[in-house]
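Single chain ahead, by itself, as C-alpha cells, in the form predicted alone.
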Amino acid sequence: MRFTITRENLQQGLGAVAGAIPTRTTLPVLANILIEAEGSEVRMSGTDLDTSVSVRVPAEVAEAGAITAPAKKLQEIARELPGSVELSAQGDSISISSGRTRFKLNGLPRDEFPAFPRVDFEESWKLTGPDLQRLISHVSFAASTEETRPILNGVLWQLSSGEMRMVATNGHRLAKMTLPVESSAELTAVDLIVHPRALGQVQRLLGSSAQVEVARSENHIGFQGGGVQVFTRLIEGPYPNYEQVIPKDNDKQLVADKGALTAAIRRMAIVASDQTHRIRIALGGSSLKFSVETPDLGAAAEELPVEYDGDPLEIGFNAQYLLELLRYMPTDEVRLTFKAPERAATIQPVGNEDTPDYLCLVMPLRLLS
C-alpha cells in the first residue's frame, strides 16, 4: 500500500474516526485505525465494538492496500508534519514521510480488525444533517446517566414512513421531538433505542451534511452522508410507555418570555439547596412569584409579569431541570401547563412558524410547608 495525501485531509480523517477509538481496551487492534487505500481515496475506520465510524478522504493512491495503525500516535505525528504526507506499508510496518521528516510505526494486519455491521441503505429514511442535529441535540440530553434503569440510558427513536420521533427521559424530566422525513419505500414503523454517546458522534460528523440516510439491521442502526458512515449497536429491551406520563388534562396555562424566565430561575437557583435545587413557584393573576428558602443558607424571592390562565397554584421544581429544558426551547416565548402541585408540567415553544413539534415535561418536587 502506498499513497500521498494532504496533511489537512489526513488530519480530517483521523479526527473524524478518533471518537470511536476506545481509550482503554484489552484488544490491541481496537486502539488502531484501519486504513484502506483504493482508487482516488483513503478510507479510515475505527470501532469500540459498540460504535463504528468510517470516513473517506481524497488521496493519490499509487498502490492499493490496507493496514491498521496506532490511532493515537498517528494523530500526534499528523499534527506535527510540515506538509503533504506519503504513507506506505510493507508487511506490518508503516512508513510516513513529509518533507525531510520520516517515521516508522508498527501496525497490525487488516484481518485482525473487526468487520463492520451489515446495514442495508437501500431501504432508508432521509433527512438533512441540520435537522438530524436539531433532533439529537434537543432530546438526547434528557436521557438518564444512572445505571439503576439501564433502558433509560438510551434514546427512543421511533421511525415511520413519514416522520421520526425521538424521546428521552430520566424519570424526572422528558424531551420529545417529531420531524417529517422522506423514506425510500413504505417502511415498517420501528422503535429503536440508541445510546446518546453514539448519537453525539452522529451529530458531530453528520450535522452539516446536505442529506443523511438512516437505516437499520436487526441489532444496529447506520447513518451515512458526505463520505462518512456511523454504525452503532442498539440497546435491547422495551422502552417505558412515555405517552402515559405526558399529561393530557393540564388546565392551567402560562406564557412567558424565555429569557426573563431563565434569568429569574437562575437567580433563585443560587440559594436553592445543593441537594434538591428546589424552588417554589406561585401562580395567580398576571404575575409569577418565585421564592426559595434554604435553612442553612438564606432566602430569595422574585416576581415576573406573565400571561396566566387558571386558578392559583403553588408548585415546586428542581431549578436545574427547568433551566436545562428552557435552554433547548427554540423560540423567545414558552408555554407551560400545569394541573396540580403533584402533577407533571409541560413546556413547549410558542410563536415561530418553523418550530418543530417539541414538548418537554418536568415532574414537580414536594413543597415543604
Contents of the next structure:
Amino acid sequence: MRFTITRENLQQGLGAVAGAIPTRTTLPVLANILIEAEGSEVRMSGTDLDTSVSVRVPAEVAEAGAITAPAKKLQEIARELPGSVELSAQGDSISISSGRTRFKLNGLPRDEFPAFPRVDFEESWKLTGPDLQRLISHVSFAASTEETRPILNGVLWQLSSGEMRMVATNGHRLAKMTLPVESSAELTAVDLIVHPRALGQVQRLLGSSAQVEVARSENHIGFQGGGVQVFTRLIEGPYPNYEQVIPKDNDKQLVADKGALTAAIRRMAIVASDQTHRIRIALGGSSLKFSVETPDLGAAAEELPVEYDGDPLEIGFNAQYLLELLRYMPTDEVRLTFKAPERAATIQPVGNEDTPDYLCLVMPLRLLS
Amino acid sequence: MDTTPDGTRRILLADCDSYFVRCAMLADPEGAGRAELLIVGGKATGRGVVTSASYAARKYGVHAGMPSSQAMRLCPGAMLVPVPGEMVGRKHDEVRAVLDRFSPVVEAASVDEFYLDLTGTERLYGGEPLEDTARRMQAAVMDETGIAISVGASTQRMLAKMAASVNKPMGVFVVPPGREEEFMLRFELGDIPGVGPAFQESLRRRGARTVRDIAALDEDTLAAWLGDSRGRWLHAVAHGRDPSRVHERSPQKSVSTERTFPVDIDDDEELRARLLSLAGETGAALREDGHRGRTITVRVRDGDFTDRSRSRTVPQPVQSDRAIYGVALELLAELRARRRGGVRLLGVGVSRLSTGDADAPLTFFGPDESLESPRDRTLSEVSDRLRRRFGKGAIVPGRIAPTPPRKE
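Could you switch over to the form predicted together with its partner chain, since the one displayed so far is the form predicted alone?
Let's see the whole complex now, leading with the same chain.
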C-alpha cells in the first residue's frame, strides 16, 4: 500500500475516526485505525465493537492495500507534519514521510481488525442532518448512565413514514421530541433503541449533511452521508411504556422566564443537599417561592413573580434535574405544569416554531414534613 | 485555676489504654488475663496484623500494624489471641455510658477514643478543677468497666488528644488555657495527628523535625512549602490553634465489612463465596442501624498490596443481602477483569445512606424490583431476627454453609 495525501485530508479523516477509538481496551487492535487505500480514496475506520465509524477522504493512491495503525500516534504525527504526506506499508510496518521528516510506526495486519456490521442501505430512510442533530441534541442527554437498567441507557428512536421521535429517560426525568419527516417511500414504522454515544458520533459527523441515509439490519443500525458511515449495535427492547407516564391531567400551569428561573434555582442549589439536591417550590397567587433547608448546612429562600394558574401547591424537586432540563429549553419562556406533590411535572418551551413538539418531564422529590 | 472564664472551651479526650489488650484479658481472665506478654490480632502462622500489644510486649519492638508472624518472632514468649470482637463492642458502649454522665456532648472518635466537650459546665461542677474532674472520670470508668483511660484536656480538640498521650497509661494532663503554644513545643512533628510519614518526609527535607523547628516560621513560608491549606493548618496547629469542635455522634456515612484471608485467594468461586458472606454481614449491620444505601463498593487488596475498589450507585436505596450481593458480584467481576491473581483482602461497603423512603427519588416506572423486591427485604429481616435469637451462624446462605461432618 502506498498513497500521497494532503495533511488536511489526513487530519480530517483521523479526526473523524478518532472519536470511535476506545480509550482503554483489552483488544490491542481496537486502539488502531484501519486504513484502506483504493482508487482515488483512502478509507479510515475505527471501532469500539459497539460503534464503528468510517470516513473516506481523497488521496493519490499509487498502490492499493490496507493496514491498521495506532490511532493516537498517527494523529499526533499528522498534527506535526509540515505538508503533504506519503504513507506506505510494508508488512506490518508503516512509513510516513513529509518534507524531510520520516516516521516508522508498527501496525497490525488488517485481518485482525473486526469486520464492520453489514447493513444494507438499499432500503433506507432519507433524513436531513440538521433534523437528526436537533432531535439528538434535545433528547439524548436524558438517557440513564446507571447500569442497573440497561434499556434506559439507550435513546428510543421511533421512525414512521410521517414523523420521527426520540425519547430518553433515566426514570426520574424524561425528554421527548417529535419532528415531521418527508419520507421518500412508505416504510413500516420501527422502534430503535440506540446508545447516546453513537448518536453523539452521528451528530458530530453527519449533523450538517444535507442527506443522511439510515438503514438497519437485525442487530445494527447504519448512518451514511458525505463519505462518512456510522454503525452501531442496537440495544434490545422493549423500551418501557413512556406514553403512560406523560401526564394528561396536570391542571396547574406556570409560565416563567427561563433565565430568571434558572438563576433562582442555581442560587437555591448552593445550599441544597449534595446527595438529594432537594429544593422546595411553593406556588400560589402570582408568585413562586423557592426555599431550601439542609440540616448541618443551611437554608435559602427566594421569590419570583410568575404567571401561575391553579390551586396552591408545594412540591420538591432535584435542583440539578430542573437546571438540566431548563438548559435544553430552546425558548426564553417556559411552561411548567403540575398535578400533585408526588406526580410528574412537565416543562415545555413557549412559542417556538422550530421545535414545536418538545416535552420534558421530571419526577418530584418527596418533601419532608 | 483550671476552670475557665466564660467562652473558653474545655475539651477532653478520654483514650483507652491498650484497649484491645484489656478487652482480650477481660474476655478470657484465666488465659489472656494472666499473660504479661500479650499480642492481639492475627495468627502466628497465617497472616493478619497486630491490632495491639501489652506494654510488656511493646518493649520487644512489637507495635500495631506489624504482621503478627513477625511480632511472634520478636517476642516468642507472647500469647497471641484474636481480636475479641464482641468484648470490644460491649466495653465501648459501657465506657461511653459512663462518660455520658460527665458531659452532654460525647463523640466517639474511634472504638477506644472519646471526645467530651465540658464547655459551659463550670458551674455544674461547682468550680472543680478540670484535672480533678478528669481523675474522677478515670476512676469511674475503671470501677465500672475495668478499662483504663488516659485523659487529656485543653481548649482545643487536637491538643486534648496530644495531651492524653503525655502521661500514658492512666495519665491525666491538662493544658492550661493560654499555654497551648508552649505545650506544643515539646512534640515532634510526627506526633501531630494528621502528619503522616509522607508529610513528615516533606518537612524533614526542609530541615524541620520538631514543632520547635517550625514554630518560628511564618504562615506564608509554610504555605509556600506545603501548599496553602496544609501550610496554614500546620502553622495553626504548631501554635496551639485547632478550630475543630466536638460533635455528638456525627451521622453515619457508610457501613462496610472486610476480611484479610490467611492465604491469598485466587479462585473466583471461592472469592464469590467470601463476597456473599461479607455482603451478608454488611447488610446486617446496615439494617441494624435502620439504614438503606445507594452506593455499593467492593474493595480488594491484591497479593502485592495494591488496593483497588469499584463502586456503583443504584437508583433506589437498598438494604437486602440479595441486592447488595448482586451489585457487589458485578463489581468484583469488573475488578477481576482488570487484574487477576491472588486476593489478600476483600471488603464490601454501602454508602449514601438514608433512613426510610424519604430520600428515595420518585420514578416514572415505579421501583425497580429486579434489584430488590419486598420479598428480599422480608427475607433479610427474618434472617436478622433468627440470628439475633440463635446466633450468627443460625442461618446462612446454602452456598457458604459449613459442610456437616460426615459420620464414619
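Take the two forms, find the largest set of C-alpha atoms that superpose within 1.5 Å, and that set is the rigid core. Numbering follows the first chain given and starts at 1. The shown structure was predicted, so the numbers you read here are calculated from the model rather than taken from an experiment.
Undergrad: Quick check: between the two forms, is the chain's rigid part containing Val55 also the one containing Met166?
TA: Val55 belongs to a rigid part other than that of Met166.
Undergrad: Look at the chain as two rigid parts and give the angle between the two forms through which the smaller one rotates, in °.
TA: Interdomain rotation between the two forms, rounded to whole degrees: 10 degrees.
Undergrad: Could you tell me the distance the CA of Glu38 travels between the two forms after a rigid core superposition, in angstrom?
TA: Displacement of the alpha carbon, after core fit: 2.5 Å.
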